[in-house]
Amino acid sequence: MKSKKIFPATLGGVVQVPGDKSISQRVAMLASLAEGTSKVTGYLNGEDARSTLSAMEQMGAKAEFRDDALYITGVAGSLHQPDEPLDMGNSGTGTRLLAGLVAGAGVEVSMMGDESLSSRPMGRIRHPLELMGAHIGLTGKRGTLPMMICGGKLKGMGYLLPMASAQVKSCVLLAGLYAEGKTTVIEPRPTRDHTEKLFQALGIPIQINGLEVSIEGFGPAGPKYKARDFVVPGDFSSAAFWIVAIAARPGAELVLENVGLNPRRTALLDVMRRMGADIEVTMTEEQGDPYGTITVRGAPLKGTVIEGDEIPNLIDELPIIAVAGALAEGQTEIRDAAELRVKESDRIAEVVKNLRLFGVEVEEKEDGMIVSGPTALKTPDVAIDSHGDHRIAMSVAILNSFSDGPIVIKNVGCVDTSYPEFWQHMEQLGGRVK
């Protein structure tokens, strides 16, 4: 599949981004464990969230989209043995979190994925799950999918995360729902806390003490809680593309409505303000994740350094931050982000390669990059391959909005995993898509 992008010099308007993918996947799992039927508003009907929901249906949950909402009838804590392997598509989040859930629930499960997912490491979840008593088999090369899980009769434990990872933390906490005794996860740095907020909203006993998160397990019978209504806010990581597109374009203005504003997801706002962006936020407090409106006005940007504790809370936004760096005055340096090399693609290598195609001066580092700007972008004379990475495809499209001609991006179907309306919104804001 090919896609051409042409953008005008200015753009603006109002956009409502689709539901948060990470929250949608967690809601699918937890609503599927509940007793009764939950109504979910704002669920992301993208490929990653659909694969997670389909997996839960294979294990006994019932799901139906009706009247602009998703209705999930749960299994009251007792997952069923699936008849076939769980196909997780491209979803690393869904795979790692669901592995914890099924390891605790005592069902035997085989998990598989597409070529991209099957190249991503799973050893980081195997280790803690085996410490709790599960048996995990990774049949792919270098500890990758396909994965076999045989769990049940888990014991709670204390686990110090070797690296900051919301996925591993959530995996262990979900396994802990079925464990005997207390499960405690200790983080080296704060990471996304969507799982903790959903536990609190559902009345699942959870204790949070700084970087320590603990739950008291329900044992093999599993958690017991009632279904409830959920509202999934707009995905901040999807909004990030438009935040950068507007922030780097003096004279432009954009309003983004109903965007999730969890403080552990919005570090991009701090980075962009540090770079000189004009951003206003109006927040609505709700049980669960807060959300609100973001207004962005274009302004000249300057380079900055992104490192350390900031990294876990904007890991998905780093490709588009590199684009901002190419448009800013001075150097923008990204450090401590080696995790980018094991995402849907090696995002460090791919971002560096694509920036160079546009004439950007960039130095690749093992754990990041140094981008120098501002760059008078040139339109690449070759097609750019996303390699099936949705964030690479969207970042390149935004970068080209500052260039002077059309480009061809190959393999853009991956965008549907997280942001099915991306190209539609690009046209809505004044871009041209063919």
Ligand code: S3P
The other form holds:
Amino acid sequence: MKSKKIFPATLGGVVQVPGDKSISQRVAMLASLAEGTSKVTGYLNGEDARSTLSAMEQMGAKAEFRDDALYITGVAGSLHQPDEPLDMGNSGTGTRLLAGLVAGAGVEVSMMGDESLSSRPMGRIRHPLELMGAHIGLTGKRGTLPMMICGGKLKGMGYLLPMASAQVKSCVLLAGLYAEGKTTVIEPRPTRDHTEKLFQALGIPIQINGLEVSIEGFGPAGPKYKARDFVVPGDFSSAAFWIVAIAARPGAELVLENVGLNPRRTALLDVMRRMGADIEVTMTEEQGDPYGTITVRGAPLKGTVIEGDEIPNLIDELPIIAVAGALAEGQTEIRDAAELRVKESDRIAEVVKNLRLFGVEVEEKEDGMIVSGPTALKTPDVAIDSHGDHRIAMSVAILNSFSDGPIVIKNVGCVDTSYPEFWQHMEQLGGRVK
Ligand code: S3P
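Could you please show the structure of the form predicted together with the named molecule, as a counterpart to the form predicted alone just displayed?
What follows is the entire complex, opening with the chain shown before.
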């Protein structure tokens, strides 16, 4: 990619990012449990969403893509025993949420995944599920996949989450569907609430009281609710790459249409505005999860501090925020983000390493980093390995659009997990990709 050539077409450009990965996978699970057929519009055609949908098909759901929509016919609460292990690919959300969903559903399930997923901690879901009465075996070396779940009769419980994690919260709430009695989770900081919003949309009885969420269990027979139609908005976390690419480029302008605007996902907008970005948001409709149009205009950026409650609401955007930090005047400090070390890769180590390859001054911290800018980027003369992490691959590609020469990024197949059209969109905006 050559920076001189990239993004000349962005003035007045429009991009439609693909469907939200978190919402798509939750919709696949909940529509598969419903009674009847749900029509899903905007379902992410990416690998993670496909792995989760296939897993649900292995347990009796029927899925069909027809006329630009996905139709899912559910099992009315009675999951079937799968014949084969569930291959969850790269999907942490699919694995952790599904573990909760099947834990009390009277089936025995084993799950496996790719190299990145097989290195991610699963003890964080085993612990609460065992407290509820499930039997979980983790046969990987360090509390990792492969995982065996021998469902048990679950009892509702109160659980204080040891970390701010929407995946663990959702895992426990989904297990709560098949439990006897009430299950309550208390989070240390607010995290994305797509599971709660979908429960409400389906009429599943939940109560939300600040950071406390409770669900009244249906017992081992499972939940009974009717299918409905779902509209999945564009993924804010995919839009984030273009928000930063344009915000840091004075003179450029881009419109991102149909982007999910759930307030627990959009803290990047606050951060970018603090950094000096010119961003306009128009909320077009509200339907469970709000969505709308984001217009970004490039401006000179300055550093900021990102920490505390803001972190879970931009957790997946931190690699691209670090890129913004490299282009901004002064220091950008990221703290309280140790969770980044257990994502698809150790994102603190990978981001620090990659920024340094571009000549950026960055200090690594246990729970984040301090990035100094602005940097006159140098083009790395070695290939950069994504290590199978989609957000690392895309962040490096955006960073390089600000440098002078072409680079080689290895292992970019992972981008298909969340954003298969990423390279095409980069070319649409003037980037050159081989
Ligand atoms: C997700 C929650 C976050 C996020 C992940 C998707 C979800 O993970 O990083 O990409 O869909 O619930 P944690 O819950 O582990 O923080």
